[in-house]
Amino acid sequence: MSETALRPSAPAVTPPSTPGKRRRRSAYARRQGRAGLAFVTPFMIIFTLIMIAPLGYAVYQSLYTTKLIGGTSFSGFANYSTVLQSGDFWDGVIRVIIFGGIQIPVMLAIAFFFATIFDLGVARWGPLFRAVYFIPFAVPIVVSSVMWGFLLDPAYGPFNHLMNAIGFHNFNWLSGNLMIPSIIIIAIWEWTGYNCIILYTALKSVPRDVIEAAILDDTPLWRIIVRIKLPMVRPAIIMLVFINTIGAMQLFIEPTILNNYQAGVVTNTWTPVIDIYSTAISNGQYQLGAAMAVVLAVIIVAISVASLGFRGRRREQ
């Protein structure tokens, strides 16, 4: 054996790196991060001046309290126990709890329902049928809420002739004990249309392969939306739920239109934010309407933490 194979190898060096390299890959790196902060300001100023300047402005409006004798002096938290104290305020609360447990839950089942269908292809004419089905998130909130009023209407609406026709005499769509369910059903004719869209979008996204090895499996239709697509979305619906419950938490427009076909029904009250804008604009307690929506707002993100908590959860399963 040769002398020059018995002589171990040197270990290879790598070259180090030269200045010059280093400089144009800063230079590089300091240009990339101007362009993304070109990017992110635009965003930021008008978050800023939108969200976070108007959020700061009512906190600190609801640190004080504004009297006919003796003028705007600072109450620390007076007005955040008096919310916390105030039974109507969370009566509201309460009410449109109810009114998302029920709404939300439907709404979804319907809408995904018919994702499904035009998912799978069984509904002829399905572009149509989308398009249709999305009508109703197009039209105006206050617009579908007085067309819902004259439906709904207790001496002329044709949905109170219909009960009337039907063998439910003096039968009232807005009274005191149907108003909930009234306004759940006009927020689905609302919102299905968007939410149908949303979860189809999602269920076009489930790989083709699965769904096709299921079907030479000789697996049912329903075990197949049941056990592979509906999990598949479920990331879709979670969101859903999170959008439409911080909606839910909102409501105010349909109830205080519809209160102009059935007045005495919807109180001041009824929901927090009709309870916010009633305090602050038409009572004139500006400070204490300010520490009502803190406290809204502070519930509603207590939703959503939790709800991305949840979704968390779910994706580390």
Partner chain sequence: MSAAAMNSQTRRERRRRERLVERDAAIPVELYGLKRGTVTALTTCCVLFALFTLAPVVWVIINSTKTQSNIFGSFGFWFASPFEFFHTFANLFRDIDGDGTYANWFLNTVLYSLSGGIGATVLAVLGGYGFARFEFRGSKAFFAIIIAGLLVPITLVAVPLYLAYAKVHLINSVWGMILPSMVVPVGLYLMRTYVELSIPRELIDAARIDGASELRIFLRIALPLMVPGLMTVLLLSVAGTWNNYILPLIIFSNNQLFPVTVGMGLWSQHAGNSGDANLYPLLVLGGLVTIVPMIALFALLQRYWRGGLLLGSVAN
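Can you now output the form predicted in complex with its partner chain? The one shown was the form predicted on its own.
All you get below is the one chain by itself.
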């Protein structure tokens, strides 16, 4: 409606007084609507085919069970109760929550630290470092996992020699206790630059006169950063927490590849997605795997919505 108000001289729009003119205006709106629909239809068709239909099919499949004798039959929520009662599945969920709970805050702190440095220009060669930090984003996770596998290799890896040289003998980066910390290091390597660039761009958009006024008031630099800059980039930080959480919950590639360098630590149920993959694809229990995928999707949505709710509450204060 506001569109038409902007256009007093539009041929189809004349002052709305008589019924006839009203009809003409709604015809105009209908034509607009049809054009808009035409623009979004291609995306909606493929989106429906690739995302909505398979998800619906998965939900449908998850309600059935196939037995060796008796074939496939409706089993209601039996698959779901199997998933919900599976200790291994929940161990995996807790493992990725621990992983994300440590990796995301540490990485965001590092990324914010460097983004602030670049934004203030308080280190030399800022643009060069910015470019260097972004390089890992261009490396496929399979490749970075392979590279880090070599570097952390328990027998031959240079990082292992390093630990030996400084006195930690028989150190194993990929042992059961250190697998999660090692993957955290790898994930920090992969994602810090990307997060840093986004925070840097957000910091750049903080108005200059605000900062100048603060400087004239003799506000110490750390206070400018914590009290002015940090709150102003909060939307960007929230978006990053969101994206990183969704990614962390689906941890799959790094442990799968590292398993080839140190067998036995990463089990078939180590993370939820590994569990889903081995259940549905390797073991061929599609219906159970589909139920697991649905449960994991619900967990991810729940965590995301919870973080949005957190944002809403903070805003009201």
